[in-house]
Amino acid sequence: MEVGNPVSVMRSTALLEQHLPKLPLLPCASFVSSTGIRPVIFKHEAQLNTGDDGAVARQFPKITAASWRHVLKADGFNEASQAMRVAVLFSGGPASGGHNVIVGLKHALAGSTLLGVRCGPKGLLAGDFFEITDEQVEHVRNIGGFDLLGTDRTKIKSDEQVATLRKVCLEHKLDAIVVIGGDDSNTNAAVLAEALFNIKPDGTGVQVIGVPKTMDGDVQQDGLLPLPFGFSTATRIYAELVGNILQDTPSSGKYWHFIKLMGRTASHVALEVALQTHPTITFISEEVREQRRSLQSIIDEIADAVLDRASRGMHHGVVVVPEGLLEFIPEVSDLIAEIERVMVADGSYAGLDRHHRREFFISRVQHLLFGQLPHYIQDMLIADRDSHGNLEVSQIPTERLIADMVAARVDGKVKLLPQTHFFGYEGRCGAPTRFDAMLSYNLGLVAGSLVLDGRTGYMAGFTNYDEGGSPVAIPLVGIMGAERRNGKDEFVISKRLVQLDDPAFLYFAQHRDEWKRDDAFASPGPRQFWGPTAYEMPLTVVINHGYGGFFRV
């Protein structure tokens, strides 16, 4: 649970934080009139097809009928004058740019009441609201973190929770709710939009709009949302750290660094950082699974590079792996599945200490790999699952496992001096890059415009960055599909993984052998808020979408 300290808008005396709120907000032309920022109305464009033979529509009949899965595009300014009560909340882990979404909402909803929800969905169920003032949004514009509101990971799904929420909405006279979150949070937004569709005595309901955020970069929709907010900032922070380490390696001339980066399901972060910094070796989880690589083959590839570089007097290097790599190695994913079958079949392990729990699973798990893994990895694989039944991958020291196995593989041939790192939380709450500040502010303007336009069950989108940006709205039911969770099919927004035919991946694949053989690293340094490089876009977006290198301001 990540609740933060809501409404802590007083800032330090740091010069950067004093100056960031003074930077321009950069609304796209669709929102700019001669009198200032204006919300827009929308018109229907192309219809999205889930390809599910109507299953999603049967699960969400009301919001499907309201949207007919049509994408919406801006169609002029909204001339209507209406005062609404709109609640906004953060859901899930933080990502840089969240405060600018609220600024955009506040500007689009001028004349309406914008209520902040303290501590995410949990606070929504409790009716823990406060009115967001102009002064508060001015304090947090262009500032990182989620601390204006706080956040948590509660999912509102049960009949009891929905009944509570309906009561809260009616008591507080809410007209709309804006959910700022990732794929799961926007899936929950669809559930809420359906549940609140017509709960008022006059037959109307409470609108629900989603806003896409995730530093993992896996909420994407071709042509409508190249990236969610948060990815640009996180990858620039990680690229600075990795670039610093890459600069260090030939300086000291004796260390191999093994670095794990955020990204459990998708490897967008690792790919982006690799494109920015050119590490010696980077593994992309999706490719590992596609090629059905074994853990040993990964170790052998690194060991061969260590030996080759050492033969040429280079006793240093950097290996980058995504957080979720182990789950993408077929033999490891098979092992995890077997462990979980044992857990379901016999829960008597639950009260055992670490040593006896390990013995319990060794006696029951048939997969040979389990006995070959070091104890610290075994202990993590058999640890209790999280509240959603998931293995806590981020806490598995994959980087240490790989470093130890490579050291054993080259022992007696060269002396390997490994250093290990995990960069995760470092990237979540930094001051947003100018790209993320622009993207998140415009997503807030889109969300506010959708509320005023009477829409529900939509996710805000923004595209055409090299042309100054275009607001769009994506029907949630148009991007959902069935996924097996906890033994049953659930309709969720699918994560977009790295595709092996993506131009960005192909560029990486074309150049990685050069990076492995010689020091071809780049050290991009810290993100810039002023000057010629301030408006750089992530390289994966530039390459995949054929954009120029900079957001056009």
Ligand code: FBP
The other form holds:
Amino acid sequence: MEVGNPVSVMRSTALLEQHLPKLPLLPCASFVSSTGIRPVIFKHEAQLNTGDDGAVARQFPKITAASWRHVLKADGFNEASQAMRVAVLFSGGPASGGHNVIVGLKHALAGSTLLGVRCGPKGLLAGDFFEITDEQVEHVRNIGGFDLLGTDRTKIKSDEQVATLRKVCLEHKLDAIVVIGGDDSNTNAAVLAEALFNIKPDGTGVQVIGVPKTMDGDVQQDGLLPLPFGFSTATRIYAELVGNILQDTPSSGKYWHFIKLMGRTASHVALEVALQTHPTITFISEEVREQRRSLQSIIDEIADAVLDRASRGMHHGVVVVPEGLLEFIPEVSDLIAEIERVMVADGSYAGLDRHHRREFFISRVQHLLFGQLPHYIQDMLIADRDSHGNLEVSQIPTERLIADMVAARVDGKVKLLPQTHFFGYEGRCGAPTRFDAMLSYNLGLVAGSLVLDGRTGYMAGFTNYDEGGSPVAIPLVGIMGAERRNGKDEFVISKRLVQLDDPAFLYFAQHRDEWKRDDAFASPGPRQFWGPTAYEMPLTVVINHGYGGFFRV
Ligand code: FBP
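We have the form predicted alone; now please give the form predicted together with the ligand.
Now the complete complex, all chains and molecules, led by this one.
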């Protein structure tokens, strides 16, 4: 398939794919005028207090001075009709709804030129652009994936990269860049906004606007952005799969399933799926860290449930763990920190084959746990980090580790038949739920409006999901904090983790014992695109924000 030329792609003749693009995309009232959809202008609302003693402002002086960390709210239609050249790119992992952001941008920027960047930040540096046509946009509306443009995870940071980018921007006469990405990509958007602030010969700059996407659901800002797009679809797909497995277990009556759910750091995905399906046991990483639990205590909890249920004739169950669980177990995170110190101190392991690389770290890492872990976990803990310095948790078979350890722990007492699963990639490119389709479309309208309003260093936001929706703009420098990456502290967009006093977590904590004791599961089935439940919101959002349950624009 050719990225950047979707019109050449033969979509299947499945009824669903034929009908999805016909489903409506509704703008919220702020964008609707008597003559059709219109971009809006913004006014300053409140200032965000980062409490960082000015360190972020010192690193990003220009965009801090431009925004004063002010949140913006819509303030009427944009009457100006300047034609601009705007480039848009996907950055990071795919999330359902990405194509609808581009539909929204195209609608907001009517009269301007919208250039698609092929293959993410890498394509931006290479100046690999094409003009997005109305026909292309109509072809991908309400369709999952990022295939209109493609994506990657290149981090633009070095002086050389920045110099290349400045050149590309001037050569292609860009006025603005829209980065559709998660926390790391929006951090990158802040870096770009600062670097491109006043690079044109006339003293003006190339504006940079971020759009929050990630199936992980962790780009949230209290009161301004309950969720990024992509989370709703991923969790509905996982809930269908987990619900199906839960339905199978008492039928076959012999398997324990160990399921890892994607979601790099925060446990929003696992919590949402637990609320939708009620698995026998679900671990929430943030609670594991708060309670300073050991790996062995997690194994013991599962083993006790296996033995208890077996004593009552139930030889089945389902355990759900978040993708990032290991990083939240204090002894494992200490081990990871030590491995990363070794990586920073001596890079000579880089060219070694798997066996010698393992030997290299075994001879240097003191933490006792390292030697106790199986090779399939050791190898992933010492693997190269991604370009943003993240451990590649999607590649760590945590579900297998836990299944193996539980099997060893109950050996001789009961016969455990474990099955392991990782639900990840299958969740993040499906056709967007109606919630994600509408949210992402409106985020595209917000981003296009911010460009036309001359803003830079902002992330598009959208809130008040059950009252018609409200566009907001969030200053990137207002939501940054220090995080340890590649053994060093860096300013990044802070992820919102599950808070143990979140109403959604409290609801889960109140009910999990009954889900563990008995088969109290739910099997919600496939996501709905038509009918009364099509506009349902994720349960965590409904419970945490007191919403009425349905997305309304
Ligand atoms: P983003 O934060 O870029 O949206 O990525 C989310 C994610 O799907 C994580 O949940 C997962 O750990 C990671 O991407 C997998 O990355 P890759 O696509 O590079 O395998």
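Nothing here was measured: the structure is a model prediction, and the numbers come from that model. Here the rigid core means the biggest group of C-alpha atoms that line up within 1.5 Å when the two forms are laid on top of each other. Numbering follows the first chain given and starts at 1.
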Query - CA of V365, rigid core aligned, shift of 2 Å or more between these two forms - result: yes
Query raised in the report: Fitting the rigid core first, would the Cα of R341 be found 2 Å or more away between these two forms?
Result: yes
Query raised in the report: With both forms fit on the core, is the shift of the CA atom of L352 between these two forms 2 Å or larger?
Result: yes
